[in-house]
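There is one chain below, alone, in structure tokens, taken in the form predicted on its own.
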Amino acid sequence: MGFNAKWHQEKIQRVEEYVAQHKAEIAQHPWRENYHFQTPVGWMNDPHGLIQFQGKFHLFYQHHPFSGKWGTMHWGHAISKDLIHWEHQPEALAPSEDYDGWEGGGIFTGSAIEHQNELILYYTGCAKDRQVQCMASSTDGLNFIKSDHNPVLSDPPAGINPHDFRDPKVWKQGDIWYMVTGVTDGVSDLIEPSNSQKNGLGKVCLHRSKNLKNWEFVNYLVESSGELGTMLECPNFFPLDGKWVLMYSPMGLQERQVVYLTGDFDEQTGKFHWQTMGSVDLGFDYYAPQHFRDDQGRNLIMAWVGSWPFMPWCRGEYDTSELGWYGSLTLPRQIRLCPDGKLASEPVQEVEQLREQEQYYAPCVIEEATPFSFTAGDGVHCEIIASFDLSETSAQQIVFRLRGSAEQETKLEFDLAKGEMIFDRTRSGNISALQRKCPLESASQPQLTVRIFMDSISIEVFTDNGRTTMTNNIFSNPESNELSISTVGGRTRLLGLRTFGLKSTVIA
């Protein structure tokens, strides 16, 4: 049976009516982000289908529109001219067929390509007994028709759990189209936890096609023996600065949400020989980034700002889910590969158009007994850039107090003695009130520079020249907006401090 376009459109219309009914009320909540992307109503997670098509940026994302909790997934859609100001569009895809889970999990993560003046989407359909790969196309970038060939890839290779076969990322190399998917061998713990035959080792499948509809298995790009995870979700594979990068979100690696591997790709065998392993971001709330290139040739990524219940620090509750919404996306980041194989990133330059109320603080010495107070916009929606001369620093720690008040504060600590950066949200108002630590390369260098982006509930931190980043949600009161820098165990020389308020991108 072919695609039922009328039934699909009715399901999309149902979403639009629900969104129109609830979006005004949700928009009033003070925890709604000002300049990070969010869906107007409902739960959202993975960004995907990122592409520049006919001069505009298209963003698709996992969306459960009917509550603030995960449910039967749709594909939300937004369009932008500058990667910063996004216009919401009607849902691109709704689950409407047996193969894409209209009675089950729905439509999962995928990717987008342009071919013969069409925007083509690849996605995972969650059928009742398996996950399958499907496609849909559009000539105008707004209205999508599911292929009569769906599912274009029904079965994973032998020995792979059919319930863990998802997240197709498609690209063209020469005359051949390639697709990577994340898979698990054996039987998933989530499906049959008592099955003693399960292996539960993650892999990345590589398929290829000449016509985008008929796909053949090439090889496993990588195979985990446990060190790479038990499931390799949302894989991205792409060339960058003379090497290849595999980026994915693992299950089973505790505090590692997004791993990257850099190395060499053997196109003949379909194997990836990696040499370097790292984390794309080291915060609590960063998952499922997707890579794409724009018309300028920039390598860009965006990721979900949120956490899953299975993550060790997450207590199975979301601070906004009962309010009818959850989740946001990071600022778009431009990535590069460093000579040692490590990945570095920085926010795209376009974010600077949001700057206002610039403040500049001249170099000074910050003494241990005297915190240095400063302002940055309204203290909630702002950008902070600070540099310290570590050759003239005796302090063991440099501490930023963010979103402060009598009852609440978030601390960003640079422990120079231990060589660590610590994000401390134990007094931020979070349900998951914990610390997250990571190595700080700059602790052994002459200078420390940090760039901080704060929004209503998210904080993105960049340091070590973009080689170390942290993204975390906090759920503080809007009145908590005090900012200061202090030291522990000595003094530090502040080389310079620039701050900006950041204008809202929300369309009224």
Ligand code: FRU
The other form holds:
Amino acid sequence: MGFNAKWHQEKIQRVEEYVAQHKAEIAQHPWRENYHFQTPVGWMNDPHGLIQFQGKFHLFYQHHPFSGKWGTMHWGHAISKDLIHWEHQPEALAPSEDYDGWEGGGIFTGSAIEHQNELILYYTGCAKDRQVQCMASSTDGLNFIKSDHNPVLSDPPAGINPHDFRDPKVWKQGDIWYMVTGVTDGVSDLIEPSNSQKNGLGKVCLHRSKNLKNWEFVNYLVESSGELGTMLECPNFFPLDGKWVLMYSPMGLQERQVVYLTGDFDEQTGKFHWQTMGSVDLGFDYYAPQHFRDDQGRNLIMAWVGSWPFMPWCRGEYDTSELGWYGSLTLPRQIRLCPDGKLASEPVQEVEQLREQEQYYAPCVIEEATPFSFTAGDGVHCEIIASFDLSETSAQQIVFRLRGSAEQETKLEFDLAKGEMIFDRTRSGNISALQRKCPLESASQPQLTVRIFMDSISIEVFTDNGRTTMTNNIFSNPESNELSISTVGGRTRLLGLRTFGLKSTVIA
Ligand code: FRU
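Provide the structure of the form predicted together with ligand FRU, given the form predicted on its own shown above.
Up next: the whole complex, starting with the chain shown before.
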């Protein structure tokens, strides 16, 4: 039976009506982000289908419009000219077929390509008894038709759990189209959530096709023997600065959320020989980044700012779900490969257009007894760039106090003695009130430079020249807006501090 476009359109219409009814009320909440992308209504997770098509950036995302909790998934859609200002579009895909789970999990994560002037989407249909790969296409980039050939790939290789076969990322190399998907040979997390940490060995499947419809299994790019995770969600595989990068979101690796592996791709065998492993971001709330290359040749990634109940620190209770929404996206980041095989990232330069109220603080010494108070915009929506001369620092710790008030504070600590960065949200107001630590390379360098982006609830931190990043949500009162820098165990020399307020991109 062919695709029933009218029924699909009706389902999209229902989403649009629901969104129109609820968006004004949701927009008023002070926890709504000012310049990070969010869906107007409902739950969102992974960004996907990132592409430049007919001169505009397209962003699709996992969307459950009808509540602030995960449910039967749809694809939300937005368009931008500059990666910063996004215009919401009607829902791109709604689950309408048995194969794409209209009564099940719905339409899961995927990717976009351009072919013969069409924007083609690949996605996982999460049907009742299995996950299958499907396609949909559009000539105008707004209205999508699901292929009559769906599902274009319904069977994973032998031994793979058909409930965990998802997140197709498609690209072209020479004349051949390739697709990577994440799979496991263990018990599905969807069937037995408590098992997801224990069972199975994750793999990344590589398929290829000449016509985008018939797909042939090539090999497993990588196979975990425990060290890579139990299920490798949202794989991305792309060349970068002379090497190949496999970036994915593992289940079963405890605190390690988003992994990258860099190495060499053997196209003959379809095997990836990686040499270096790292974390794309080390915060609590960073998952499912997707990579795309723009027409300037930049390698860009955007990720979900949020976390899943299977992550040890997330109890499955979300701070904003009862308000009818959850989730946002990171700023778009440009990535590069460092000579030692590690990845580094920085927000795209277009972010700078949001800057206002610039402040510059001249170099000075910060003594232990005297915290250095400063301002950055309204103290909530701002950018902070600070450098410290570590050769003239006796302190063991340099501590940023962010979003402070009598009742609340968020601490970002640079422990030079231990070589760690610590994000402490135990007093931020969050349900999940915890600390997150990661190694700080700059502790052994002459200089420490930190760049912090704060929005209503998210904080993105960049240090170690972009080699260490952390993204976390905090749910503080909007009135908590004090900022200061202090030290523990000695003094530090502040080389310079620049701050900016950041303008909102929300269209009223
Ligand atoms: C990752 C993920 C994907 C899946 C989607 C479902 O966050 O679990 O593997 O396709 O979310 O919403």
